[in-house]
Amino acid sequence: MGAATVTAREATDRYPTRTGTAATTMPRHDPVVYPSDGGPLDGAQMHAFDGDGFLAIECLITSAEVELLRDEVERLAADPGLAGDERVIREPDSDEVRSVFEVHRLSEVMARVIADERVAGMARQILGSDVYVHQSRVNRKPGFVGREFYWHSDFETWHAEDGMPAARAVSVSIALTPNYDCNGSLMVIPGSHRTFVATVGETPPDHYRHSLRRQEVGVPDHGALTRLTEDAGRIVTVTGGAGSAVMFDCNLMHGSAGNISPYPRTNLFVVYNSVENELVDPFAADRPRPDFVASRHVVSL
């Protein structure tokens, strides 16, 4: 398949956002788990993902793979050839590397893991179709200075700024260092993936240049976050050793606190989108984000 040619005006916008003066919520219109021919997950894991919107997996990859990937992260972060590259995102208040995008094209080691059946197979099983990489990156939270990622639904951004029509994508975050409850690990609101939160505020031109460092447009208000948390009755901090992983639905409300501990936190992060959910024109932005943030080239894994 080639790049999408359907415009947002021709597509039906079932998740209008960034259009009003007050945040609104609506029930999710898409399934969470689609019929499939099976895969790495058992029935209990599929049920848990459907209900909670996330699934933690211990020991998804080996210690040897973790070591190779960790070396690749440091190589990319220190590569002088990438010093001025847009794919390298730095902390808003320092020169520390926060994220490196499009790692499946920058590193063969990372590309092999991203395409591995243990990882991509889970996405195919949940989404009930072939998948492609919508986005890949490594996220680093250095000790003492790693900044927070505020609460957000990835799908709200991908729908508004990338033109993702349906909530039919999943993310997998693989821990390359231990993820403790004190070093800025992922926090999720279980069950929040079943509610779409439409946010307030127009998308500024080239918003990605700012939002990848600190997101302010496209984040939910305090009232919506409070209601989602009260409905869930809890917030879960997902911890695990190096080599563990968490897979979560694209509409799950999540975030992470800053890292003021001495322990650095580094994760490999990949988004798998269904090949049946090709991007169209953005629903709430003047033009699509760059390909390294949201790939418009549908190549099945």
Second form
2 protein chains.
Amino acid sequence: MGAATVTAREATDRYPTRTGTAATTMPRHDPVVYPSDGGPLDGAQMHAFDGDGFLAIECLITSAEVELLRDEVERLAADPGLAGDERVIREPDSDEVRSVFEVHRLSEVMARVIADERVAGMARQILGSDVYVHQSRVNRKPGFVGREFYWHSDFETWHAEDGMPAARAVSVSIALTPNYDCNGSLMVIPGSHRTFVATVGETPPDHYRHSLRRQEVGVPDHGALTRLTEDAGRIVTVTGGAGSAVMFDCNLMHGSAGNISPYPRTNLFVVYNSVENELVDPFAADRPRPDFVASRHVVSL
Amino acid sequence: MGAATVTAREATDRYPTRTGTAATTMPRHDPVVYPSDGGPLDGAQMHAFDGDGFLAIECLITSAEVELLRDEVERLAADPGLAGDERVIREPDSDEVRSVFEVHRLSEVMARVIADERVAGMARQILGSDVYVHQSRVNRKPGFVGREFYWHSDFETWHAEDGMPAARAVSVSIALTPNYDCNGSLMVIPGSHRTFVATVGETPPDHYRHSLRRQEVGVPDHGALTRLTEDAGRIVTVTGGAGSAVMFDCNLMHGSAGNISPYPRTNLFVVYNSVENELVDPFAADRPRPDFVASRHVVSL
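In place of the form predicted alone, the structure of the form predicted together with another copy of the chain is requested.
What follows is the entire complex, opening with the chain shown before.
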């Protein structure tokens, strides 16, 4: 397409990104919290989520459930039937399993927790609608060699590569091992969910194959990150015991340092998208990523 | 030398390491705290240092001094006369200055702080003798791209490569910018200073040229690190404002994560060795490292 032609898609894209030109920022166009009939969160928690873009919750699930889920992670990582499966992602420098995707389909135990009112109920309450699983995965950051994850907004990727039209999705990360300040825990820039940071560079074909291992495009620039951090006045490292959780807005800028500690870090990670925010064609990629990374089947929980 | 021959050096080496065979650990042979006539530290601080191997101190120097030292760092990093100097170490992936060595000779401002009773006095009190500067440097961990430093005991290197006979030295790191839990601050394993972890692999010639950029030998194995952490029950990330400091024993196992935050981290780092612990020939290297890395001139402060 020529530079002078504006397609229908470009005209309706409220969050243009990866256009190959300058990095820009713009205010978020969508609400963070939608009206709802209530749920597990109280008013203070809703307010905190609205302002900060994230909410940490101790003891979201029981230690018995943690135990059950950890056994399930080991079973999945060791399953010979999944050894060559593209849903199983390994560390670039070793062969350790880093992530297993689509665990809500691979494991009944995990599917049950993911659909539980304590977890999915928070997402419904924030998003003011029914929700479905856009993505689920287990992340294992091994001790000593766990790699860093550079800053990014998930929504930037989901919009560009999956065709998620609005910023109306939340992630819940449930800690299956303790998240310390020393083992590569989630770092967030509070309030950054209110700014959309467009990134430079076009999405290469089948980008997800590499980006799940190491990021290449979709990387925000230093200037934008510095401004967001200055506005926030702080970066928060989210710590918590096994069974704790953090829910965060899809556009919150987050990342994590490498893990040289001996403590592995394993989290169950679920993205809930509003059923009113169904995926369309990708806004900045040739074709959508596969279903195990970004489900195109809206099945209300 | 044949494997069956034991040289005089080997017979008197109380901390054999880098022998090329198995990794071993042994109890420390030297005291941590020596009898002294007092100094800036109180009894509780001395006790904590003895047990933990480190001590964090808020506001060791004033904000005016911090300001002065920061200006001095920028002056040294930008000094065209030092551009090709081997005392100036740059990041492997960029050209940013990561460290400047021998700052107690390069800068009068820094020399004054290094000799100040508030700083050197702590070292004298712990080591129970006069002290001299074994090494001094400024470390700059830039924002976004600051690299991790894997776990190590400084004494293991100083013994192997510099010929430091006993574990009777301390380091003081003075924060010139805030050390947060998000910007690659010092992580320590409390109590690990009481165990010497011998490492595998021989020291290659001129190893310091590479090791100042990235470690290759002198790396403790996962098993030893796991046991030390289990014994400690925790890893401590040492945080503090600009002007705060941490003093730690030369054999304390420490490291730091990378720094993806926008906050650069700049520290003035000084190693004080006891004048009764003069360097001899290296215990596991062909020849000593240069003077700017490990001074062989005992000049009491």
